[in-house]
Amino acid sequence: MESFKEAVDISLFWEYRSLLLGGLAFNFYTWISALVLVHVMGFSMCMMRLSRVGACRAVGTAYAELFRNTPEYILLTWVHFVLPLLLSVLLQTRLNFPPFLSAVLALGLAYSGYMVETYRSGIQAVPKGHIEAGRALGMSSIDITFRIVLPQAIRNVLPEMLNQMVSLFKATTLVSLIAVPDLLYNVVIVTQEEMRPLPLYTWAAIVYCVIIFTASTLVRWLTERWRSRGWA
């Protein structure tokens, strides 16, 4: 009884609110500036996947399947201690890689990988007669990419976009093990001087969580709406 009381003990967490809470918004951080990456790499590689050219298809296929297929923790680790090196030996100068840096970069090309499927199914879900009908009206291929693939793209596969990026501001608490000064990590911190962990990584946990779940709620229920209407 007495675990459970200092479990869920919350005077702990809140004399550091400020520290932790400023954590907590370096997960937001990461998360939107991963989040761009995301869809431009997602988009990018997803052209040359559907491109004709053999070459841009092998290289978009890859990219998918490796960024797919690679562990976040993985991956993280190897952008911010191997990648560096390598490209320190290649410029013949020496390079490291700042961890919000990192952690941008890691995250982004993880899920990008994701994005690249997503992007293929909903432009493969648009009907071959529109895109017949803009040629027919002498539209040109940037012009039936933006105005009538991609519009019709993104509303087919937007649900499946939503719960990637709740998928990705997950995966932001991995940052703290290359000391991105997350909620996690703060919590390291302030563990390490007070010695009382349990409340601290309680209160963490139930952050994360309520954050995730709300965030998963209101996916689902868009969603659901979304789909109620045909747009899906």
Second form
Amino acid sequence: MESFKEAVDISLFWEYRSLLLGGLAFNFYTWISALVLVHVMGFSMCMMRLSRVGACRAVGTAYAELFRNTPEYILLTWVHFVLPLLLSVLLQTRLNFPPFLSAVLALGLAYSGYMVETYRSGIQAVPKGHIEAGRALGMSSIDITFRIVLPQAIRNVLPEMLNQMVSLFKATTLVSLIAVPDLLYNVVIVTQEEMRPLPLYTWAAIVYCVIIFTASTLVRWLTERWRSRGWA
Amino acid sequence: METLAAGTARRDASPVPSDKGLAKAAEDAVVLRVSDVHKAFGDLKVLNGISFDLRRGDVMSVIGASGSGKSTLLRCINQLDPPTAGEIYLNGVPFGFRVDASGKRTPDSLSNINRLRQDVGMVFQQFNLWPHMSVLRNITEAPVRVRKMAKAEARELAEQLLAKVNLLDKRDEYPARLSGGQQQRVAIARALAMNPKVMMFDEATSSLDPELTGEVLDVMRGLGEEGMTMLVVTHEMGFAREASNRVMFIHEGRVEEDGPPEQVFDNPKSERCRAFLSKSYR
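Target state, the form predicted in complex with its partner chain; input state, the form predicted alone:
Starting with the chain above, the whole complex follows.
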């Protein structure tokens, strides 16, 4: 009972609020930057995966499989500690990645693997006839891709896409492991100072949970609205 | 060997005026020439040497059993499925191939193919309207993107065409909110917006409820009366007989009959055509 009271006591968390919630900003920076990478790589690798050229298809498939099947944590440590070493040897210069860069790179790559598959299922769900109608009218492949296929593909998988984006936010809590000063990292710092881990970790959990719950509720609400309008 | 012979025989049998001047005039009026077209998907031979000329203002119905190659023929003409052999000319211009200096035939570039496709309207069995665009945008999309028409001009054209197919009040609706017959009429307007030289209809009424086929057939009939050159793959024998001036019966990828509707329907030379017609008129 005593420890429960201690755990939900917000006073310590509140005392360090500017430091702790300032850390939350790093979760958002990492999230937004990784999202850019997720979509750029996810889309371009998806185009490779659906290419008519066998070699491109192989690259796209290998990319998706590699990053979908590697745990984010492993990827994070590998990108932060091993990749700079490899590059140092290769380029004959000492190289270090700032933690933020490693975090964005690792999470971006990991989630772009999923995004390849999401784009693919959205694109493949577009009826072939819609593409043929464009071809029959003499439309260019670029116009067909960007004006007919993609708008429909994204609608097809928008709920799935948004859910993945929420998952990516969840994954940003891993970045404290390589010393990106996010909320959790600052909790560790304050804990070392104050020696009162219970309320700090509990409130960090509550803050994350509220943010993620709000985001997924929003996604669900939007999805239902779209469904009732006949798209997504 | 046999297919080649059949193809040649068929071409010779097509009506060519004897008078030289007349022949020249007829030649000028040929909008679409299909010459000994073959199409195979792997081992499956679908078209085995189809030849015919379509002259300006011709409305030709293509009839035949399912799987006889009617739809494949249309898809070969506009290069959605390029033919494995044979030649297609649109207004005398090779469609889908070019001949280099040494006389060798090579597939044409996609941009050239796209240029010719603009002149061949295609209406599909499944309508294939783009569901994320309003009716109006479905129609203006190709004129604006492909023909580089100004948006206002394209809009005006689309409204004219919608009025023509009796759907002006639906211009801002999305396709999902229209009936099948309405969707197909929009699809016809979409094809017409490119001002095509030929309109091809691939079983345009086959996926419609019987009470909706009439409104689509009326639009098609009207187009034919206005002088549009049309190639109509259809199971509607009434349309083929009354609205077209030529009927072609295809069997196993070969032309078995090609002539005016009275001849093909009332006096078919081919036994297979007779059998097909007796089954089609219940």
